[in-house]
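The chain below stands alone, shown as structure tokens; this is the form predicted alone.
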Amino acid sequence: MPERILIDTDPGIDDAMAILLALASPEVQVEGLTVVFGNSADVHLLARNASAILELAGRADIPVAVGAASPLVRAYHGRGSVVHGENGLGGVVLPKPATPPVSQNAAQFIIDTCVANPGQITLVTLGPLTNIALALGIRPDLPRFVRRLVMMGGAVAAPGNVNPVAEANVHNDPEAARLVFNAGWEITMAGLDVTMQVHMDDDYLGGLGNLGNRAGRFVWDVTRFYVAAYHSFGYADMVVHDSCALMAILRPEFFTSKFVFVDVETTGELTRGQTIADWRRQYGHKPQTHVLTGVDEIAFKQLYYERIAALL
């Protein structure tokens, strides 16, 4: 039977691909999606990207909730506009949706899904934590009733690529993503450890978009900001992150990992929203996060591949 997720997502360019991803993609079933402030401060327009990826992908029966607007504690102060464009597809202007989102709010809409199916539910998050930490302040035995969480966050060896030790998501809400690490279910963690191991170049790419599809057409054209971006902090191809996440799922035996507690520094005045994970068990807490260390990047591109043809 195919593994039931619930994706929490803040659409960008990562996130629609690791979307396509998942909907192409048979060992999973996508229960919906809920979307959160992240590769944008505009929600809604965040919420418009998730439905019209869902109906780019002919899945418009994909409920879209929509959730958090902002951190826990704090004002949100990310970029996301320089990575993924002001509309967060990197300027490609998909087709108004036609199915709007539903009336609950996300973080009702997970623990709603999760308590329905108890043991059957895995978590995705592929954005900041708040839609997940908002769920567990009103559900605190959530974990009770989720098979696992699976998130694209954090860092623990590899450098930030916010400020030097932390990474985007867990950087734009520490606050959230220190009581999720902490909230009692096991986590696999793909970090910029492995996420800064695939590398898609402007070939790859190219041979997505000349699948004939509008799926790998997509990818191509929204891809094009995003490699410019990474070509200006002076990469030489795009690498990718979200869809680390999906693959984990996928194809577990495509990684290597480690199994370790993971904490989030939340007050740090250069440290703040940085992953630490604990190897010599100091802090006298039991492991919980499968820490992503390495991946198969052949294997991983070329199953991308065939899924991302396989899509309409």
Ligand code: RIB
The other form holds:
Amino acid sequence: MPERILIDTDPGIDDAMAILLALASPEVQVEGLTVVFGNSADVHLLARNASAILELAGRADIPVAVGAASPLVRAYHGRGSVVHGENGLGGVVLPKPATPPVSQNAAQFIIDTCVANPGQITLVTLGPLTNIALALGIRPDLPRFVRRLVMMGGAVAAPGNVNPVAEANVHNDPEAARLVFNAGWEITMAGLDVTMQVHMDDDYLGGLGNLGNRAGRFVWDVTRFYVAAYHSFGYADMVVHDSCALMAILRPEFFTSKFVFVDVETTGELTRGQTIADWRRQYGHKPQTHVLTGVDEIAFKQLYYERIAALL
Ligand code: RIB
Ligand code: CA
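The form predicted in complex with this ligand is what I want next, because the block you gave corresponds to the form predicted alone; please supply it.
Expanding to the full complex; the earlier chain stays at the top.
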């Protein structure tokens, strides 16, 4: 039976690549997309992107719910557009989606879906954790109904990407992240420790672009802006963040991991948004997070290629 997943996302170029991977993979069944600010401050723009990506893949049947437009506590100071462009998709303009989002907000959609299917839904988070935190605020017992939570976020030994210690999704809402890490569920964390190991160069991306299908062409087009951003940061190639969270579900054997208690700094002047792994159990809490530490990059990219080739 496919693992039933709800993807919380801020699409977002690498989000789009991950959503397409999910739609092409028989190991998972996408129950819906819930949208959160992050790669743009305009959550309605990001929701249109989510719907447009679904329609690109012929999956307008999958519901989209609009969620948080800002963090729980402090104002949004993200600079997502530097990496994802003003429209969140690197300037690529997809056809205006025909299907509107559902009327429920994201937090309520998450609660309703999980409570109606106890123990069957995996939450996959690809953006700030605000929607999940809001859902926990309404239903603190939500973890009882959720199979597991798999996230792209954080960095426990790797440098941060928004500052020396913080990764963007956690940094965009540290208070939400701290609530999520301490909610009582088991977490699989695809942080920068692993995502920075998956590189895609233009030879590989060009292969996707020349597949002859619209999904492959879209991945090539949408990564132009993203590749240029990574080049401007001094990287030879782009790295793939969000698809690591999906691939950890599809092929856990591609990854190595360590099980550890992880918490989040919310007040430090220099460290706000840092995810801290308690390797020596000095905080005295039980481990709750499978921190992904390594990946078979070649196998990852081979499967990613095969799955995008299977799309429209
Ligand atoms: O730090 C990388 C994460 O921030 C990814 O989810 C990317 O889409 C951005 O949201
Ligand atoms: Ca994202």
